[in-house]
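Presented below, as structure tokens, is a lone chain in the form predicted alone.
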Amino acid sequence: MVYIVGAGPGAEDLITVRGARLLKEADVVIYAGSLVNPGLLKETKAGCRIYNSAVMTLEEVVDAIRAAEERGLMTVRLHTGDPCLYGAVREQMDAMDSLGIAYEVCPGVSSFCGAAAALKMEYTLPGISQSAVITRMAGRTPVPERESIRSWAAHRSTMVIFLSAGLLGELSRELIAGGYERTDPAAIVYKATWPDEKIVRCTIEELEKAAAEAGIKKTALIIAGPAAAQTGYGRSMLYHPEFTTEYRGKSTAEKGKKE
């Protein structure tokens, strides 16, 4: 059996309870060595065979999984954050499907959640933005034109931009060309939840300069849009005294006002 496990954004204790249990039970672990905190490997049992997929091709990863299956071993494929985002996981699942290898997916905490926690930020503020776009700049992996930064920027919603820390000058230009103001707020979160985490707040126009001054070149998320300022929002109706739910009627104070 193979378990595709999300390792979380970085901090060792942000793997899920289920993920940690699977890691302890694994006979073989194949982990994304360039991004997964190696401290998690301390949880593996004696004799567990560990592979670093940062130096492996897809074919080598699949060969390691197949060899483990032939020996009746349990494998954990440990991905950074949550496997569903930029994890190149579909191609691995397709390969296992073709080989008749059973697998399950254990979700993890994505780095976009870790970045919001680091910033003490809510992506969806009433009156500011009710959508968060998770995207990236085109690089070695192309991005469909309909999903370009410029196209998304036209919505002026909150944007969380992965895999683009080395392209910040171009990113700023595309965001501004798409509809953001030069002075709209932005933030850069380097290695969210890791011990060496860095937070930089700036404007969209200042992204490249701010990252250079902080020495940030990679492994960072970019948050862009008015919500990054965390100001000027309206009160949520969720806990408003006039808003009733199946669990809560109008507050006594509000009833008195009406009467």
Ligand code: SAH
Contents of the next structure:
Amino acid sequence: MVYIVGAGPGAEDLITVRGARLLKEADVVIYAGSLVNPGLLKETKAGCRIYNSAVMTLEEVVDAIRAAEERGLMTVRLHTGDPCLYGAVREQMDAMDSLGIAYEVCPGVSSFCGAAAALKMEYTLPGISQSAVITRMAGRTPVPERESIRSWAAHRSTMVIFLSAGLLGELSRELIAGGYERTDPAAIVYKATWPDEKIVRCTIEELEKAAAEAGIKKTALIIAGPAAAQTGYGRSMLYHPEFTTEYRGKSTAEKGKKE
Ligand code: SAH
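Rather than the form predicted alone that you just supplied, could I have the structure of the form predicted in complex with the ligand?
What follows is the whole complex; the chain from before opens it.
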């Protein structure tokens, strides 16, 4: 059996309880060494065979999984954050499907959640933005033209931009060409939840300069859009005393006022 497990954004204790249990039980662990905290491997059992997929091809990963399956061993394939984002997991799952290997997926805390926590930020502020666009600049992996940064920017939503820390000059230009103001707020979060996490707040126009000053070249998320200021929003209805929900009647204070 193979478990594709999300390791979380960095901090060792941000893996799920289920993911930690699977890691403890694993006979073989194949972890994404470029971004998974190696501290997570401390809890593996004696004799667990550990591979670093950063130095492997898809074929080598699949071969290691197949060899483990032939010996009846349990494999954990450990991906950074949550496997569903930029994890190249579909191709692994397809390879396992064609080999008749059974697998399950255990979710993880994505780095976009880790970054929001680091910034103490709510991406979806009433009256400002109710959408968070998760995207990236085109790199070696192309991005379909209809999903260009410029086209998303036209919505002035909150944008969380992965895999683009080396392209910040162009990113700023695209965001501004698409509809953001030069002075709209942005943030750069480097290694969110790791001990060496860094947070930089700047304007959209300043992204490249701000990252250079902080020495940030990779492993960062860019958060852009008016919500990054975290001000000027409207109060949510969810906890508003004048509104009832399925779970909560009118607050005592409010009842007192009306009666
Ligand atoms: N599946 C992962 C993303 C993998 S792609 C997830 O859910 O987070 C790798 C990119 O994710 C990096 O280039 C960077 O943009 C981002 N990233 C991963 N971990 C990060 C962290 N702790 N802090 C900031 N960005 C991170």
